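This document opens with one chain alone, in structure tokens, the form predicted on its own.
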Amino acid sequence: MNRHRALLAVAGLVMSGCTACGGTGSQPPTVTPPPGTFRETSPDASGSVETFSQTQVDRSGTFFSQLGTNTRTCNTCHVASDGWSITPAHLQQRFQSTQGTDPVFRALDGANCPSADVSTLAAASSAYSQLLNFGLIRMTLPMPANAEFSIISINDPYQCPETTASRPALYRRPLPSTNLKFLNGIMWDGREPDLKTQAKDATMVHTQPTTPPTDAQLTQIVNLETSLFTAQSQDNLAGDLTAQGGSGGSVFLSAQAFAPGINSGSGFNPNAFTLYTNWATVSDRNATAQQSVARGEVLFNTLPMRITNVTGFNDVQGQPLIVGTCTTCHNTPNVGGDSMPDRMDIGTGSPKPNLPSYLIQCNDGTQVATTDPGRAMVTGKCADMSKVKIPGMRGLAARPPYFHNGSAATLIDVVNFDDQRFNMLLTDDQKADLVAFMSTL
């Protein structure tokens, strides 16, 4: 991450903040999906989520086919109506309707512990509580051979014998298999070098195949994933997100330019979101809700936040306090991930009663307690402890809960976390506007 980004964020409050908050702005171009494309909408809690592809989606293709012995497919954990992830609400429906036999419920990674008792419905309900309540998949990584740290104690609420100091259990949300045009690193910890390798590793771990997937199968999976664009298209209060000059929806998203570092360094612009500039002064029947969305977008771009003690940011910048905005890190234009493959620790890995926590001692004698060592399990470096990627924000309303470990159940929980963590001093009205905006992404 470039040293000047956060400083430019503050300068941008003065230099370009009015771009996002004044006037009606220019009308965005009308984007009409051409013939032969794919467009599908699904209801979610705040309206509808939409997926668009410039090619037809073949639901008999490899992504939707069983590649292993446990009846799972990629689609088992990457569902269009859940923003191509999975959500507790729908997982609970799947558990009830199948009496716990849906392919997602496999003890090897769906249960809190691979050896948990799942012999009865009641036992399975308890064993799959992390998946059912937080949408978390259990995974493990071996301790890196060059690790500058060691796990000296484990506090595991599940007393799982497979959770050890050499292979800690890591409970993480499945990242969406859509909007991959804007990727800033593959997986939460950035451990995969490319999408084809990721598809192969995921197949080998989660579907228990007898033989690895073929190169042709992996290519088909990646081709599908990279063709998909997903975003909220309809809001229960604001209405059609392309009405009145709005630029919501997946078709507009698919036309968004991107390259690594597109909004960083000397070219950083804090007004990373410009979807609803035209809604600031609308007067139609949805005007109240639309104006709230527009205010939330301005707040996201411009409201100062005090960034302190964020490893991967403050230490990289060499400044203990940086005054930035939400877009200091969520800077990919109209997408909201980081346009660089940065990984940070904002404190979401702090000990929680539902997750195993690890007391880790670094070679320099320092100790840290975390539920997930994050990037450090890839690099072996204590400096990378608990760091994870900044994911994209499009389709947020369709895929709660939030953060890598599902610790924020709703978008207001995300806002409250950031408000407290970064001393934003938000009013209730500002929080409502921010949630209104994030719900339309």
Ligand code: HEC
The other form holds:
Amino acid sequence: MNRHRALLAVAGLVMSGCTACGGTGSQPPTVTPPPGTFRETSPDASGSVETFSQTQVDRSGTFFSQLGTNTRTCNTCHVASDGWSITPAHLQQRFQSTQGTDPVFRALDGANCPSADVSTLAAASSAYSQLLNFGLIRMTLPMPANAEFSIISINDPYQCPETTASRPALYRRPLPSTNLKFLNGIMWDGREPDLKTQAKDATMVHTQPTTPPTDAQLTQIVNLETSLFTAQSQDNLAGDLTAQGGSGGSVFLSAQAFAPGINSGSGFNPNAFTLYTNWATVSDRNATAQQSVARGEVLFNTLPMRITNVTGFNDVQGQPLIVGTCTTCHNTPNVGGDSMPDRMDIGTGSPKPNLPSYLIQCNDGTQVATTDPGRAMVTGKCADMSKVKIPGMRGLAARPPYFHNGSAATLIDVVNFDDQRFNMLLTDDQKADLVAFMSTL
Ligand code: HEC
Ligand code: HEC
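Having seen the form predicted on its own, the form predicted together with the named molecule:
Now the full complex is given, and it begins with the chain already shown.
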């Protein structure tokens, strides 16, 4: 209970004794946020997701206001109920209920191709298929000057004239604009130097403004974003994620310590997640589900994985085989991003039917096919081909699909990908425990 007490002091909350009392697993705890704090909960596929802020969230603030000419706001693609990303299920609802006029449906980067026909509802529904089915936004970056590689052919299912070898289309998932306290590297490819520059570039890229945002507007956006903490708070099977000594939910997350490199190098501790240690031996009526979550947490920390051929990792360490665990890469304590700004290629960019793929030739003659050159589009280096950052893992249940290109529809798809990629030979029970655990983050 010491952690609970310390946290309550930090958050200044008044909580009933319910986290300690048995048999209340599915009852929400009686928590009264002090005046001025913000707490909002929304249902998701496996329970509910919650956002907490020590300060009030002003819904008329810059993040929620139109900054350009196409009626979009930051909130168009960063929505609290979707873990501050966007999800296919909600995008399809938005498409239906607005007949395709919701501001997210703007051809410039919402459509598979900016010049696609969106003049009728039927045409729009196929033109926005990547957004509707995978929650993907079409980003583009110019080929870097002095790139050590070139795109020698493009296999584009959309035959988009704007998708070219000098400006490839990179269909990417919006990263959550929350939990930014734990960031290490901004954007999938780490290209933004700081959050103010990111907010300015996001305004210019997505909202078609006539003038850039002011410094005061950018400051307000960053203050809002950095105040937000988002996590799953309730699980349909395991119940309240702070019951029985559990430390899930966004209020605990807001008190989680972080500094760049906090869990790397000689001080690395593979037991990066300790949210549900107390659930290993619970015996209330949600015990079966709670114990599965606790086992999943232990597996995530300790299950050996044979990590090979991961560029950005095996090559950097100079070791072709590293036996690690999920937390070797997802090491930020109780958050699961990487505490260092590393970028890696674990193979998620291999060609897929719904994505253009690019055949790339490096100056040394080697060729590779990828759906997204990732970090290489920033540095121009072949060594950075298809590398992306390791995103934080909180609020996962609210924001499928997963990976930068949405190629894993569900958490079990992620586990199956890792199982095959890293030769893990997981049992069905182990897979179920890992999914149960990740669903409570
Ligand atoms: C049309 C959809 C869209 C809009 C509108 C939008 N974003 Fe994003 N956002 C994205 C996508 C896609 C990414 C990831 C792109 C990438 O990595 O190349 C992203 C990434 C981010 C990130 C990076 C988080 C991380 O973990 O690195 C932040 C922060 C962010 N957006 C904030 C904003 C702000 C602030 C605004 C408003 C000025 C905004 N976004 C408007 C789609 C959008
Ligand atoms: C060698 C490093 C490494 C290891 C080990 C690793 N991951 Fe990852 N993980 C990554 C990278 C890199 C990404 C981002 C890939 C992408 O977006 O294309 C990722 C993404 C994910 C995501 C998706 C997050 C999101 O927001 O889309 C989940 C979930 C995940 N990993 C779970 C696991 C689990 C479970 C294990 C252990 C079985 C594991 N990872 C082991 C590197 C690793």
